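Take a look at this single chain in structure tokens; it is the form predicted alone.
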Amino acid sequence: MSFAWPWQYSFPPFFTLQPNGETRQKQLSAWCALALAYSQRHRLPAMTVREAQDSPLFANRRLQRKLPLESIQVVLEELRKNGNLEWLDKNKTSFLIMWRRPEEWGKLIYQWVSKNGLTNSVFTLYELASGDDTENEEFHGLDETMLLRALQALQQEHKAEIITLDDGRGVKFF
């Protein structure tokens, strides 16, 4: 299944952010909705500026137009600012775009555990993110980072326990 770009990803004007206060607010947001919907669409949880700069999100080739550098940091800005992404260097070269928040991530994997009748059941990081039990779940797949991330906040809820086994980590359901 394709990626479906909104109408605006083939307007031009797209391309560079309008010096309206209003007009530039709809873009931003028009923006920061398209960013989410590719991250989630291609499962790409971590990017570089610089990657993400090549890639077709900020890059329409068929209109020959890409989004300035110095706009796709006000972008990355704005989605930090509404809590959907995270720098992961001091210098904001890669950065963590969550089209769902840790905390989401742990209510979806508990949903899993609870239904499945699997509380007081240890797996490892990998069952939970790559094994067979969970290929039809949306949390299959799910970048390692974010992972730990969505286990500590269900860790912080008393659900879950991080601990460490002979071969990695693992995760122990309440």
Given for the second form:
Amino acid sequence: MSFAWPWQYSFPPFFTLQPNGETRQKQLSAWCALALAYSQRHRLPAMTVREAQDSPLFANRRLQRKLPLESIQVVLEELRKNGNLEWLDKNKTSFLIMWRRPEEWGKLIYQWVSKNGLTNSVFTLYELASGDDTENEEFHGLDETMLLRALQALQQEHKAEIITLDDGRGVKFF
Amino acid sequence: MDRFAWTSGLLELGETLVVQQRGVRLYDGEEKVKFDSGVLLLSTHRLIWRDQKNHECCIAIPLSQVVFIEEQAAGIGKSAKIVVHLHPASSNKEPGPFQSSKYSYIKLSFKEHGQIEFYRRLSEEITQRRWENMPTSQTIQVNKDSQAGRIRAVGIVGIERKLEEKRKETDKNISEAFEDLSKLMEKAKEMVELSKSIANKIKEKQGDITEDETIRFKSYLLSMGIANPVTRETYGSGTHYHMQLAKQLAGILQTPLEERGGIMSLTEVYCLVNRARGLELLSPEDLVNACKMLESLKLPLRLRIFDSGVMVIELQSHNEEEMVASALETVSEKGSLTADEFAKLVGMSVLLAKERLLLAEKMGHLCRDDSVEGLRFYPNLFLTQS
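Same protein, the form predicted together with the partner chain this time rather than the form predicted alone?
Time for the whole complex; same chain goes first.
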């Protein structure tokens, strides 16, 4: 099934940052929603701003419109404010779009843990993300960076602790 | 012709070339001399003539030798000439082509034209006497034996020395030039202080001087470029003149405004009004000042200034915000429009069309598409859809 672009994607003004405040708010919300949906569908890995400029997400070839660099940065900042984006370096050249926030992932993982009475057990990261037991879970196949972020969020809430094992890292749930 | 001296033709330090002209023949007084075809060069210091066929043959005369110059118009078979009257040759003059001459003037004959420009430049140089400000060594280079006279600077040291001298000269010239300017600025400061104190006196003594006098003072201040210093009263910031003018404008502009949909840019008004007046044209400042009073005088027109700074005159009955609604309809019908297209459709000037579209955008009815293809306006689906 091909990706369902929202109506805004075919609307030329979508690719010009609107000066009118109210209009701009609506526009940015639409951009954020699109970025998250696209990132989820295409399992977007971390990317650089340069790559983002050329990605179909921000450049609609058929319409011959691209979101200019400054506007892309406004969208990225908006995503970051909402907790859906993380800059991977100090110079803000690469970023990761988290269509689901780490806290949300953490919640799903913990739900599975408690539902199956697995508190006080220890897991390796591999087992969690790729083990047979978690095959039907949404977080199955989650990439390690995101998984770690999720567990860190749980750690903040004292529901888990990330530990070092012989051959990698693991987590203990409380 | 005995005032001329042989020269290498090279310019001295501090001497600059002003203009040159080919095809010039020299006359000693009324008599032709063998210098019949050359390039005549005018520098800040000298008049130089170089033979076009034999570049080694080059003579020059310092401009300080010139008493005055005249033009001699061309005739049939005769080229235009410049007559240069000269001081007697100085005793220490360098050797030249003629030892003596019975004439105290020479003629420059312009066989290939160019005399008008040359005459102009030569007059300028003689008036300005730039050679006095930029002293170069007075001795003119002798053709073959070059040792006498100027210190011929050699090598890098020489070049550096020349550059240093040139820099010092430039510095001196610049500070001299600006001396006058700083004196002028001081005077201007005094003038502003004076007018400020007058303005304050007016403010204090409001009761004592009559309104007429206040208005007259204000107009003096206005003519000096200082806007109204007194607090705004019922008549706003105008003078009698501007009040009258405003009333006049209301009369003149009523019909044209109605013809143009109730709104005109201030530049259109300016052209219209001045064309109608013929003589006694209005200055832009007077127009603006008069227009600023329109509303307070309760006249049927008003001045409106858009966010972009564009100024227009509107009929009181005109409501730009309502026009925006109709603009939205027009844009929706066509899907999208540029300011140009909109202007053509509605029959407005592009400037006013753009202002209307921008106003519509500000009100949230339209949104923009800014690309290499230009600026287009669309109905604001961001707010109306989803």
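Residue numbers count along the first chain shown, from 1. All values reported here derive from a predicted model rather than from experimental measurement.
Engineer: Where the C-alphas switch from fitting one rigid part better to fitting the other, that's the hinge; pick which of L28, P68, E144, W99 sits there, comparing between these two forms.
Structural biologist: Where the rigid parts turn against each other between these two forms, we find W99.
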